[in-house]
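To begin, one chain is listed below as structure tokens, in the form predicted on its own.
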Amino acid sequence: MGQGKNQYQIIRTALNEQIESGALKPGSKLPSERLLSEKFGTTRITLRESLSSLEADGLVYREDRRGWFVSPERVTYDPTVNANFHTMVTRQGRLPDTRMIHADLVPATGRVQKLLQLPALTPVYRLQRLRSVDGRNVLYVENYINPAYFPDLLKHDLSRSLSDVYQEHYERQYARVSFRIYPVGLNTEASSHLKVTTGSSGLLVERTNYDQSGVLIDCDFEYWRQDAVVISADTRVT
């Protein structure tokens, strides 16, 4: 047993130095679980706790069937800020883009009625869509929104920033958001299309959205990798 914990130090303290001193890059591809185990001469099993351990810093991540990778720099959000996602990527220096995966009118979950203050079954717009920085998937978004105050919301290009698309065909804009944030068991739909196992570790933030007449127009929630973002606030204290 002793041996199992100093070789699994070797090996994470060997990686953790590559990665420190820039010999292994940012989102570069680690040698296969193999290779590694041999060149450490070590099991597999030890090997993945030390990769595991790394991943749990945010210094390396895997992704399903494609192995392990250098992470990137996380991108710092401050969900007290109004600014839409590529904003806040674009001004990090790193490149945004956003994916529409559907687009759909459904009636309201029990959890959607509840933070839209809306009745039983009340239909609202879903959107489902897939966000990267620098071609990496970081986040997964659900978003709910009123029908009421944006029909015909589904012929707009729903892709481009949301609050864009209220300001430019609904004279509408974010004034005042809400949210909660905490760790979550990354679900089925949202692992799947980050490229991660069921249940990984992901950070959930819950926001309810309202206009400039404190009307109440939507709320979203936002699955993210754990490993790709880091939460900033900067708040004044009174």
Given for the second form:
Number of protein chains: 2
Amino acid sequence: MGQGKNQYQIIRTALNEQIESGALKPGSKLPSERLLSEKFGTTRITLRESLSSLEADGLVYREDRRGWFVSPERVTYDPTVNANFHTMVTRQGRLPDTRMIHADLVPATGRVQKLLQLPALTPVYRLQRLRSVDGRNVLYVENYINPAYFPDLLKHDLSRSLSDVYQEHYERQYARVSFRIYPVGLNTEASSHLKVTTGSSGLLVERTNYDQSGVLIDCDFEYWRQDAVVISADTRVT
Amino acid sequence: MGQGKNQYQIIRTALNEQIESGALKPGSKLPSERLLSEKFGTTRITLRESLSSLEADGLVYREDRRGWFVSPERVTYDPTVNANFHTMVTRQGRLPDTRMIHADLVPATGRVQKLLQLPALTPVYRLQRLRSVDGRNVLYVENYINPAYFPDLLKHDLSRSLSDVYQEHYERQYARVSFRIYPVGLNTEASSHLKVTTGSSGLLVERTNYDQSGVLIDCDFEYWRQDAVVISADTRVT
DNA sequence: GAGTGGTCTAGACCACACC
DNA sequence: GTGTGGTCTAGACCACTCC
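Shown: the form predicted on its own; wanted: the form predicted together with the DNA:
Full complex below, order starting with the chain above.
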């Protein structure tokens, strides 16, 4: 079944078995490409073909210039549940963390302007944050927030969950969400934070969020490592 | 950003501009790898690196052994809308088609048994279908259906939409859906039908469906070409 | 049958991570 | 500084598509 014929598929299968048997544990580093290619009696190019194939299936992942690792179990992410990232991850028995990279006020342009339905160049808050699970960076998020509804937002602690800040200081909460999921190659910004090679596959989740009164309050762009997540939702059919 | 330094990124950018400028039209075939590599003064390996990068972004796609093509616009797919595939695609001004590959009764095993919550080896209907948009195969679907609720299902015309058959002959309709989205490498089965190389990136949408009485009636596995779809939903936060 | 993409070899240099 | 992964060269053969 698609593993027998080509050399890179044979190697792929061999590595796969090592992983499934537990000889290679989640999070552990694989031997160097040169060592592996020698061990399998092939060239680095061919070996990398095998690894890329495993990578596409989310069984191994790369850290830029650091090597190949066995992928931990995926985190389940439900965009329709009003649980924040920390709650969601903790409930799955994993250890979440959020690191603020940058927060500022910028003019809305392009996609942001369109999604937030604002006049051109309206200032919006931009948050850039990096989120990890069990110490591994899995998600780079950019939030764009309409300041009309959240004056002085940047004065609060934004390494927490945004929804908590909304709730506590502005009495607003997410009530409706619209999201779109794109399989993409990660851009330079996301790649560098996630420590992946520019252009590696990832998942872009683009959300627009409404509060309890139906007001469009913010949008965000979530760049996920392709192997780190499974997106899950349970909804009524309309 | 991120296109200047390496040769394959420079080539990537050049091809990208050709596509965006309209010099290469959606659905059209690129020149052969040998011709392109010569034109860019590089080797096939490097050129393929550029193409793979564009492929990850969904800008070009491959057909196994047939060559590289410019990707048409993505189809928007909303798993929470009770519109069938044909309706959904037609509304977007595109031309849908469904081809039945195989229909039979098989014992439920593994994931199917688990999702449908059936005793081991309970017979279930299996439908294997291939769906296209504007003549391009974009989706390979396997449906697994609990025969208890749909006696003699195979006697009906199943090249139509399943939901229509459910509605007309069994007075059941989808009312609740639970879905999970995995970025995966496409398996042999899906790859061969979609005419892609085994292991190319794709999106697996796994659904479990309930009728208006809350009865779990079927599940399906939808293997999408990675560049052909954007998954979209609009839901209330719970 | 000609040409294509899929696969593979046997090297190489460089920038960066890690020691 | 050493070794690693990232990138690149210059070829090759095979299986398949298309004519």
